[in-house]
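A single chain comes next, written as structure tokens; it is the form predicted alone.
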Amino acid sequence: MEVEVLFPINAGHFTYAVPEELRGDIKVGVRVSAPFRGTTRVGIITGINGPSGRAGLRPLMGVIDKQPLLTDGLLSLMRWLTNYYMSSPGIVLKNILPSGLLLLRRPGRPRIVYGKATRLTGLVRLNKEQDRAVKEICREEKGVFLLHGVTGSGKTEVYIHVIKSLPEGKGAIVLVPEIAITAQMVDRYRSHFGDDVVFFHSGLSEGERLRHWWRMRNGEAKVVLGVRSAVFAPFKEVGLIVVDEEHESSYKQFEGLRYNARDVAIARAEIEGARVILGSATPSMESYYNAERGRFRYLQLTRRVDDKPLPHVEIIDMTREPKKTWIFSERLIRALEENNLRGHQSLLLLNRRGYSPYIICTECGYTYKCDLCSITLTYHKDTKTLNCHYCGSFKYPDPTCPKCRGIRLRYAGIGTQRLEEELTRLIPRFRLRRMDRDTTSKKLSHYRMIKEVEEGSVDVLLGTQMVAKGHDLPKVTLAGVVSAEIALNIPDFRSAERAFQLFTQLAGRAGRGEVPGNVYIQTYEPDHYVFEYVRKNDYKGFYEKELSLRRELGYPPFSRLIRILISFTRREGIEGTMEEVSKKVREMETDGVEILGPSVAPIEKIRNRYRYHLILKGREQSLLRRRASEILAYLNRMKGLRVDVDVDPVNLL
């Protein structure tokens, strides 16, 4: 007997002989210990074969599990992931299983103690639209449903009702963007499912993740609420997968196995005969397009719960509006003060962290740039450092210009730290909290901050796009955007879509309680078409406008994309190599596939690697993948470069 063993490394399967004494324990999906490059490693059996007659096969050293760790469904999903994302099986395994399982770590005690859950005695009464959606979903045993509901329309209650209807023994996976797992959401699911629900998020230690993983694997939990990796939850049978805020780019992993949890959820449901609910107030262009063409079942919630009105949205033209300071219009400051005097809370969004995007010498024009990445360094006033938001490096600025030794250095632009400082100066009585990557880097800091807002100890929550995502805060009646054009001026074909989603989601945070909400969006580009659709809360109008632009350019949903990234550690010789690659690509048969590049990536250097990319565009997925495979085979034979492939990229930077 021989077995195929997979390790969590960038490689395929390794073949081992099975000693006589272990043959009775051999099953596909169990962990085994095996000799590997001078040491012992733990891997997973993925295949069992008869004797091949190959000489020199090393024997397995031991079998760890009595029963398979991986279900047939997850093994099939691994094969799909390997093929679809053009990855190695070992990298797929590394993503599917918590690392502690293959390091033989023990589950840990929970650091986060929730206390005894107060179980509700009944379900919340649904309105007609919610009830219709639940019945439509429960009528089918499998399939994909797009639940398009305005902000505050009660999509979560639809999810909970459908989960409650699942047969005994079927698990439910509820995926949310990382920042959406708030105390409120945890309490909401625990009130319905008690200790039958487990959580997967970055606040968990390795031991806690293992503990929750085993509870799912052993059938001790019915529901998992988690971020993208929860799509690999080890339920023996999956009945439902919910992808809440399905449009979110955080469902895409940007390194290693570059999977999109939304698409993996659809694939897993098809493999295991389950249902998928994609929920959003602002569906991705691709999902809505699929619903229009009947690939997904379309369900709509057009009204907020209890018929609460959608917020009033006002676009503030900063080229004409009187200004309180160069950051704030008088209109927005007055609205913030009046909202506070009424005892209500406000949200402020500026999608750029730090104090100042760059320091510039006004005598010679010098700006600080990262030594490892081709971007300017952002000044952070709290640490008095210039930080790179791509590689994490930092340096301390000089009191004089490093180039001309001039002393006229100016802090240009605005980040969330400067926004906080300016608002504190204008209205000192405001109790402010800033939510961005700098203030939420510690475990559970985001969770605690939202708890403070819920308890009413914060007047204004300001920050990056984190403040717009997944929060249900009844006391928030005002939402504002500062420098809205930042979101529009990103060199990517999805920038308008992302801006519309971001502003609409932020607007949806206001007025979810008893008092109607107001939204103020400051911009120097008020004539951009995005703002008119945001003001009217007109998703369909925006979709049709954007669709016509995408059709002209042949971008998704009218095509599929594969991006091949080629990077080098040294600049010398790159041009010659790229000319060679370009020549080879032009020689390839490209019927049905458009190949753009190779060209310098929009961000040329990250982490001291010089980056070029090729973008393959086409309608026929199999043909697109074939061309990509040919190019990858050619590139992988070349020395001095690294190749990464991104199937269905969500940005092209």
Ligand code: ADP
Contents of the next structure:
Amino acid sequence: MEVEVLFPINAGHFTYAVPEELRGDIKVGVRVSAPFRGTTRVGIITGINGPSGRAGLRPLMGVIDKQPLLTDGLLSLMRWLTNYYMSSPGIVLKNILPSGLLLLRRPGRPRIVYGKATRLTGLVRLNKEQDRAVKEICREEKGVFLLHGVTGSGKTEVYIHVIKSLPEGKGAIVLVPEIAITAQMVDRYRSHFGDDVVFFHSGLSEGERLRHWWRMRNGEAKVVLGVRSAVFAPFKEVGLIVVDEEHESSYKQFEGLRYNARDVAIARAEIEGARVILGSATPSMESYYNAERGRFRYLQLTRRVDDKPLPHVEIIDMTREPKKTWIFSERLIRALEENNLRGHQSLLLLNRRGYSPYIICTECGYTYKCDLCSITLTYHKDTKTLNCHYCGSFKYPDPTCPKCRGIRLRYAGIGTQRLEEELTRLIPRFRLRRMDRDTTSKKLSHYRMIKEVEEGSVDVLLGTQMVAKGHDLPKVTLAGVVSAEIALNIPDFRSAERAFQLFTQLAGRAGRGEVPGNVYIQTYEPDHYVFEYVRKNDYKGFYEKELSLRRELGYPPFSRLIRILISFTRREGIEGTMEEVSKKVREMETDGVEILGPSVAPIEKIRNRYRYHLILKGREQSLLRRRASEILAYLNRMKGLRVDVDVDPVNLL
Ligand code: ADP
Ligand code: ZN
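Go ahead and give the structure of the form predicted together with the named molecule, now that the form predicted alone is out.
Expanding to the full complex; the earlier chain stays at the top.
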């Protein structure tokens, strides 16, 4: 007897012989220990074969589990992931299991422990639209539903009702973007499901992650509320997968296995015969298109709970508007002050962290660049450093220009730190909190900040896109955007879609309580088509407009993309190599698949790697993948370069 064993490394299966005494314990899906490159490793059996007569096979050392660790559903999903994302099976394994399960040593003790479950509460009475959505979903056993509900329309209640209706023994997975797992959200699920719900997020210790994993695997927990990786929850049977805020790009993993948890959810539900609810106030172009074409069932919640009005949105044209300072219009400042005097809270969005996006020498035009990346460095005032937002490296600025030794250096543009400084200067009495990646790097700091806003000890919460996500803060009645054009000027075909989603989501934070909300968007590009649709809260109008542009360019949802990223650590010889690649690609048959490039990637260098890419575009998924694997096979034979493949990329930078 021989077995195929998979390890969590970038490789395929390895074959081992099975010693006589272990034969009775061999099953597909159990963990084994086996000798591997001079050490002992833990792997998973993925296949059992008769003797091949191959000489020199090494024997397994031990079998760890009595029952398979991986369910049949997860084993099938692994095959799907390997094939769809053109990855190695080992990397897929590494992604779907907590790393602690495949270590020889025992993991440490859990660090964060939640209190005992709170008392279970009754269900709220659904309104007509919610009720209809729940009924339609419960009528089917499988399929994908797009729940398109305006912000504050009570989508979470719909999810909870459907979960409650699941038959005994079926698990539910609720995916939310990392930032949305606030104490508030946790409480809400706990109050309904008590100890039956577990939470999966990046704040868990490895020990706690393992404990939760086993509770799901053993059928002790029935619901998981978690981020991206919770889509691999090991329930024996899955009845429902919810993907809340399905449009969020944080469902996509940007390294290693570049999967999108939303798409994996759909694949998993298909494999296991479960339902999927994709929820959003601003569905992705792809999902809405799929609903229009009848691939997803479309359900709508058109009004806010209790018929609360949607906020009033004003676009402020900064080219004409009277200004208080170079950052703020008089109108926005007045609105912030008045809102505060009425005892309400405000949100302020500026989607750029740091103090100043670049320091420029006004004599020679010099700006600081990262040594490792082709990126301009951002000045951070708190640390007095110039930081690279791509690789995390930093340096200290000189008092004079490094190039011409001039002394007139200017801090150009604004980031959240400068916004905070400026607003403090203008209205010193405001109690501000700044929420961006720099202030939320500590565990739970983000939760704490939201808690402070809930408790009323904050007047204005300002920050990057983080302030726009998911929270239900009843005293927030005003939301403002500074430099809205930043979101529009990203060189990516999805930038208008992202901007529309961001502004609509931000607006959706305002006026969820008793008092209606107001939204002010400051921009130097007021004529951009995005703003008109944001102002009128016209999702459908935006969708139609954007769709016609995508059709012209043949971009998704009218095509699928696969991006192949080629990178080099040494500059010498790149041109020659890329010419060869280019020639090879031109020779290939391309019926039905358009190949763009190879060309230099928009960000030419990251972490000292020179980057090039090829973009394959086509309607037919299988054809596209076939073409990509031919190119990959060719590239993998070449020396001195690294190849990464990204199926359904969410950005092309
Ligand atoms: P969404 O996720 O669509 O933005 P939520 O599910 O967070 O909306 O609901 C917004 C608020 O309305 C929450 O505080 C929720 O408890 C409340 N709510 C939802 N449905 C109902 C209902 N049928 N009756 C009363 N309150 C509700
Ligand atoms: Zn860098």
